[in-house]
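Only one chain comes next, encoded as structure tokens, the form predicted alone.
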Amino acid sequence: MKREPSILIIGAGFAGLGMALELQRRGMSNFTILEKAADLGGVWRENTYPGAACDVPSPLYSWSFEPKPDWPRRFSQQRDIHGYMRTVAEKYDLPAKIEFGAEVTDAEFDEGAGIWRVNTTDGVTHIADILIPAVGQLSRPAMPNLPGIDSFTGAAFHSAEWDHSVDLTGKRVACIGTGASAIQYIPRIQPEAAHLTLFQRSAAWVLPKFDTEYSALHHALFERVPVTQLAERFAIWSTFEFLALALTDIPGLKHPVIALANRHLEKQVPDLALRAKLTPDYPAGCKRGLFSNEYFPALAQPNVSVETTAIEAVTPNGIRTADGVEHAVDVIIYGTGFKGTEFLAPMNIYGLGGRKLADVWSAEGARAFLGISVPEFPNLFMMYGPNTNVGSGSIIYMLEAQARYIRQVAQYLAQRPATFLSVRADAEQSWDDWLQPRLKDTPWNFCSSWYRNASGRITNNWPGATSLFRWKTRKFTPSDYEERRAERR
């Protein structure tokens, strides 16, 4: 007997759309995507700050089965990536499978019926056999915990919620944070500002960005001889795999990368005092490495100051640093990242016996078998779950591996109606026992970053090459799971 299970996917970003595409391309159509916004796209819908772009080249940062021969650039901008997502979704008629404006508040597994009951803010309860949260790790902006942050009388916003109504021309602008977003928008807004002050807690490791604008010849070649674009994709993938090995398995490989970053800084910042401020004081790879040819030159301009003294408080007229100096500004931009370790929040997920997932994870932090399954949470399979983020490489490559694994589970359950699966606790523990020693040997333990939670556990990153994760998830093994039948089906 075969009955295709009903599936609910939460989120219509790359993870959710990729999961839906994997199902649909394999002949499974009994799924619905719940999306809280009015449009698809996830982070590529939300992040519209000036200069927003991907730091992974587009031939790799795209679905393997849907190459795009006419990318404008090697490192594409936000609007082009969002447009690509829309085009592919429409090609496969996915918008018809998306319920927009459906924000999930909680989900509870009904053990007797063997189903998930999922509630949304509009008061609707959705029912499904399989629940697949695909909400990502970088969807909830994080604001710093600074005294007086609400007292500032000027304009202030997070970079992921850019206020385009604020004209920065001739303004004194404070930028807090030096992450992947700041390195992109600072060069764009620096020429507009009367003065820009960058408040830097730690300097970033920055590598040259080997970007290029694709010409009509490139587009024609990629279109007519697809193997050329495939070759570029493979070359990019191989480069990132090399960098991943340098981070996790063969530390000696980092030396040429470090030399390249140091040379990049020396070449672009001749001023020794400024160069000292922009020199990282932590091991390479401990925080996300960044790519830019414009960031250092922007900081070297006469209308820019780099402030390394810690912020003491936000005041009505600006920012006061620990040395007592008050920096008067008109606008504050918070490039302070996301709540990356708060997986699935603010949703409440309840498994067997009413166990709350957030409580299960409260002691050490999020953990899951293959980053996908948690014991006692049946038929719950996460996309972009714990320890599936990449220190180097394309998250889409990782998402495709996860989607293939989950699709295999769905096919298995289709052969066993009214059945639900929970990953065995010993299988999850064995996975964690293999994972954690690998994480301890990585540079991510040597500084504070969004990869680690408050207890010091690295909950986000995958410790190795993306090909290793693909190998680990290549085949669903039923013996890793406990199988039960519902009583009321």
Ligand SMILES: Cc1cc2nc3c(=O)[nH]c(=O)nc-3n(C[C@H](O)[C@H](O)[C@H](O)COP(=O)(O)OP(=O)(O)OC[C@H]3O[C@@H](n4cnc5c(N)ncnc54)[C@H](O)[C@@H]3O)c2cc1C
Contents of the next structure:
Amino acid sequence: MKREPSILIIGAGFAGLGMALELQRRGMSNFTILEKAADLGGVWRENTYPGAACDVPSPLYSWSFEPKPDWPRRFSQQRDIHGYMRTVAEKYDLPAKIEFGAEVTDAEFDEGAGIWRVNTTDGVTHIADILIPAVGQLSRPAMPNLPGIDSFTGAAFHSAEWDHSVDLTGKRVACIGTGASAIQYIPRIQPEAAHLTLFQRSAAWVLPKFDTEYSALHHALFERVPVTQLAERFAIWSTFEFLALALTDIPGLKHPVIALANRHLEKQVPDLALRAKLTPDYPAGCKRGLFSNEYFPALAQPNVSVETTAIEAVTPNGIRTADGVEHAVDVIIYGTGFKGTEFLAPMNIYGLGGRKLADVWSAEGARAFLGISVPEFPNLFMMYGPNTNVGSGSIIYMLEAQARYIRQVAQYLAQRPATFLSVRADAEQSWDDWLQPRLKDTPWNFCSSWYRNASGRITNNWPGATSLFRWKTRKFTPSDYEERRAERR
Ligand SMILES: Cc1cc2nc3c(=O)[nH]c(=O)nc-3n(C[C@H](O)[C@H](O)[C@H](O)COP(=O)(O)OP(=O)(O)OC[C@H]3O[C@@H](n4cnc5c(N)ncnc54)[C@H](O)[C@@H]3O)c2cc1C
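Take the protein just shown as the form predicted alone and give its structure as the form predicted in complex with this ligand.
After this comes the whole thing, all chains and molecules, with the earlier chain placed first.
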């Protein structure tokens, strides 16, 4: 007997949509996506700051089965990526399968019936055989814990919640943070601001960005001879795999990359005092490597100062640093990242025996077999779960591997109605025993970043090349799981 399992996917970003596409393309259509916002897109819907763009070239940062021959640039802007997601979703009729404005608060596995009961803020309880959280690692902005933060009387916002009603022209602007978003918006807002003060806790490793506008000729070639775009995708993928190996398996490979970053800084920042401030004091690769040709030149402008003294407090008129200096500003922009290690928060997920997932993870941090399955949480399969983020490469490539694996599980369950699968504790433990030692020698251990939780465990990153992850997830193996039948069905 065959009965297609019902599936609930939480989130309509690249992960949730990618999962839905994988099912739809394999003829499985018994799924619904619950999305808290009013539109699809995930981070590419939320992050609209000036200059928001991908730092992985689009031929690779796109679905392998949906190449887009007419990307305007190699490194696409936010609106083009969001547009691409909409176009592909519409092509496969996904919007009809998405319930917008449905924020999941909690989900509980009903052991007797073998189903998930999933509650949303609108008071509805949804029921499904399989639950696939696809809520991202970077969907919840993190604000710094600074004294006086609420006392500031000017405009203040997080980069992921950019307030476009605030005109920065002629304003004194404070930018806090030097991550992937900050290096994109600082060059855009610096020409408008009267003065821009960058509050820097740690300098960023920055590599040149090999960006280009795709010409009409490129578009025609990619359209008529698709193998040319495939060849570009392959070249980009190989380069990122090389960088991934430099971070994990073959540290010697990082030397030419470090030399390139150092030369980039020297060439772009002739002023020695500024260059000293912008020279990182932690190993390359520890935080996400950044690509920009515009960041350093913007910081070298006369209307910019780079402040490296620690922030002591936010005051009604600005920011006070630890040396007692009060920096009066009109606007504060927090480029302070995301709550990356709080997987699936703030949802409450209850598995067998009413166990709460957050409690299971409270001791050490989030962990999961293949980044997908947790013992005693049956028929729950995560997308972009623990240790599936990459220091180098495209998340979409990783997500496609996860979607293929989960689709195989769904096909397996279709042959066994009323059955549920929990990953075996020993399978999960041996996965972790393999994974964590691989992380020990990586540069991610030598600074603080969103890859590590408070206990120091690296909960986010995948320790290797993306092809290794694809290999590990290529085939669902039923013996990794315990299989049970629901009593009441
Ligand atoms: C500014 C920025 C730039 C980035 N650039 C790159 C890049 O260049 N290359 C790269 O590989 N990666 C990049 N990333 C990482 C990016 O997170 C992934 O590439 C990818 O977009 C993640 O997709 P996702 O669907 O897992 O998560 P998200 O895009 O975060 O989507 C999650 C969705 O779930 C919804 N959701 C969350 N909680 C609930 C709930 N309780 N109920 C219902 N819905 C919910 C959210 O509203 C959202 O729509 C970037 C991230 C950011 C923030």
